[in-house]
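There is one chain below, alone, in structure tokens, taken in the form predicted alone.
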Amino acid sequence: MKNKYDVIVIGGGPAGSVAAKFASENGASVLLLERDREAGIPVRCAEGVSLKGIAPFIEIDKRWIAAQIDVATLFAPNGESAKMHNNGTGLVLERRIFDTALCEEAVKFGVEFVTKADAIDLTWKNGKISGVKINYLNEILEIECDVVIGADGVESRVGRWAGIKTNVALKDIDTCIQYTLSGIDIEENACEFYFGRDVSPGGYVWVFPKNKNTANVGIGLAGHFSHAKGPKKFLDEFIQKRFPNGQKIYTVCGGVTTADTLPEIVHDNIMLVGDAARQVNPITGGGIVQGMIAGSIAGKVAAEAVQKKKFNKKFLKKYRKEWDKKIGNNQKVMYKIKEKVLEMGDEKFNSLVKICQNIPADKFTVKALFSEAVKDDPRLVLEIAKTFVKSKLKLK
């Protein structure tokens, strides 16, 4: 590692690696830091993503695709179900391989990528961020830069070090646990979603196939509903009923924000991307594509800042403006829908799925589902319609 780079990106996940690539591709010298031994571990993700969402950022490679998803089945609390065939092609990834491939792509464009490099603080000069302090193989190093991009996930320390408020309300963070189950009977090209207060209050249970007898089976509970009975107990009860003979081969747990984008994701010499900026779909909890889009914008803005030697908040706000234009404004609408969904009782879910059963397969889309969910709120229906006119709303 050199003593100074134009840009240092902290975190080698999809948002960080894409940010690093776009900054380097546009002329900046870039250091990408990952605290673990390799990108993509530990896997804390359901691993579902839309093909259309990731295609602009990396050439599709079968190495990191576990399954292709063509159908989504929604299960109501009463056991009734509706199948959605018209939502585009989905993929279940092998995140460990996928994240590594993204980092390899960044390296091709000149990024210097270092693993086992744990950022432990920012460095300051004349009251402004001047670099990053890291623990690299038990050696403390200080590396200078002009722009820091924080892509260090939901627990982001980088934002807090910079004085950015990254906290969210308890109701806006889901507590999650997931098992990879083997020896189960599933449809290989269909994911499943289960709703209801007895299944997952304020959230849902998901089943994402990885092959014909293995799937990621997980649950997300809204934080303010998890005090009486935690997600593990809910998930264990579900699995006992749905997959009594399933064998757990991997367990992962963690938090997923279901909030709007943070009010502040830019400060002098710093930008936050991905989970660190709460750039996650508030309804599904999916953030892979959102993070990559944010990373691409932040990387370009960082490179432009280097060229023009403008590193203040006012200039870097170009990233926020472009983010809001592309996805951020959509996320605000999604958050309002989520708030509406949190208010729904089981009877509402039952009636919603019943209505969806009667929608022709070629017209059953995410838009149709959301419109039905909030049709008793005309103002929100209008916002959804406007959002879809501007750009197609994505689940992932």
Second form
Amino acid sequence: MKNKYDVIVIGGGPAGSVAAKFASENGASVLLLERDREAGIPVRCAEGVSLKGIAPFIEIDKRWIAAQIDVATLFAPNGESAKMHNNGTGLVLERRIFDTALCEEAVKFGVEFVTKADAIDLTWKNGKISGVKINYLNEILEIECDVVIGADGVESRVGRWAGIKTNVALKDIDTCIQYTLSGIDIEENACEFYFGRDVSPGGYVWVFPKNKNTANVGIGLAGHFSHAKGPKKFLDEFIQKRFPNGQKIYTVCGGVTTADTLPEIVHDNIMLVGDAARQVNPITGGGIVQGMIAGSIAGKVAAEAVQKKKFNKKFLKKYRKEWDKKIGNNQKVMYKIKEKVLEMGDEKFNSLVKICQNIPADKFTVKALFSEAVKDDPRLVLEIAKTFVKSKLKLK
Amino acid sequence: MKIIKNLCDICGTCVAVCPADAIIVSEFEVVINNQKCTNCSNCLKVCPIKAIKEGE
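Let's see the other form, the form predicted in complex with its partner chain, since the form predicted alone is already up.
In what comes next, the whole complex appears, and the chain from above leads the way.
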């Protein structure tokens, strides 16, 4: 480790490693810090991702693919189900291997990568961020840099150190618990989603297969619904019914934000990416691809900042602009729809799944869902469409 | 607020909902700074495994 770099990235998850790679590839000297003993652990993730989403960032490698998904089955509160086909375009990852592979990719492009390096504060000079203070193997070090990229996940503190407000409302975070269940018998290429107030209020239960005997089975509850019972009880009840013989070979807790992107993700000398910036799809809770896209933009902008010696908020806002254009504006719309979904009662979910049943599985698109839904439950569609139009208008 | 250390999974969900910047996560533990804590109980409500209780 040197005592100065152009860019320091805090956090070795997909957003951080991609940001580091893009900054280095575009000419900056980059240090990537990971708090834990390796990137990707502990795995706090259902590990589902779309092939199309990750393909631009890394060569597909069987080492980190557990299963390929062809079918998603949605289960309504009344037990009815509908199948959606996606022709093998969904993947269940081995995050432990995947995250390390992304770090190896960053290293290939010249990034210096250090594990067991816990960022504990920023350093300041003349009122400006001048670097990062780390605890590395019980030694406190101060390393200088011009740009800090905070990729430190849902528990992000980097933004707070810079004076950015990063906390979210209870209704905008899902509180989650997941078991990797083994000794079960499932279809290797099919994932399942369960909805309903009795199953998972304000969220859903997921079953993502890792092979035909093992799956990630988890639950997310909207934070403001979780207090009385908590996600563990809901999930245990579900498992008792669906997988009574399942053995819990891995247990993990976590939080997934279902918010809009933070109002501020950029300050002088600093950018936030990934979960730290709340760049998560508020409907699905997916954040891997969003984080990688944000990382790629932020990494490029950081390198450009280094080249032009412009580190102020005004210049770094290029990242925000491009993020909004690529994903952020869409996330805003998704967030408005999520707010509607939170209000939906079980009968609406029943009716949605019924609508899905009427669409031939291989012709399932959002457009098909909408045109079918108009016939079946015009009011539901109208409500979602209204939200959609309203938020689109607001964007302009 | 108080962390029940043997139960805490160090997931950091509590940090995301803390309006007072009172919670710190390291590789090995979560620490609540009761000097900063405003007792809003967001952390207690959101904890997936109920590893936070009231008190110091």
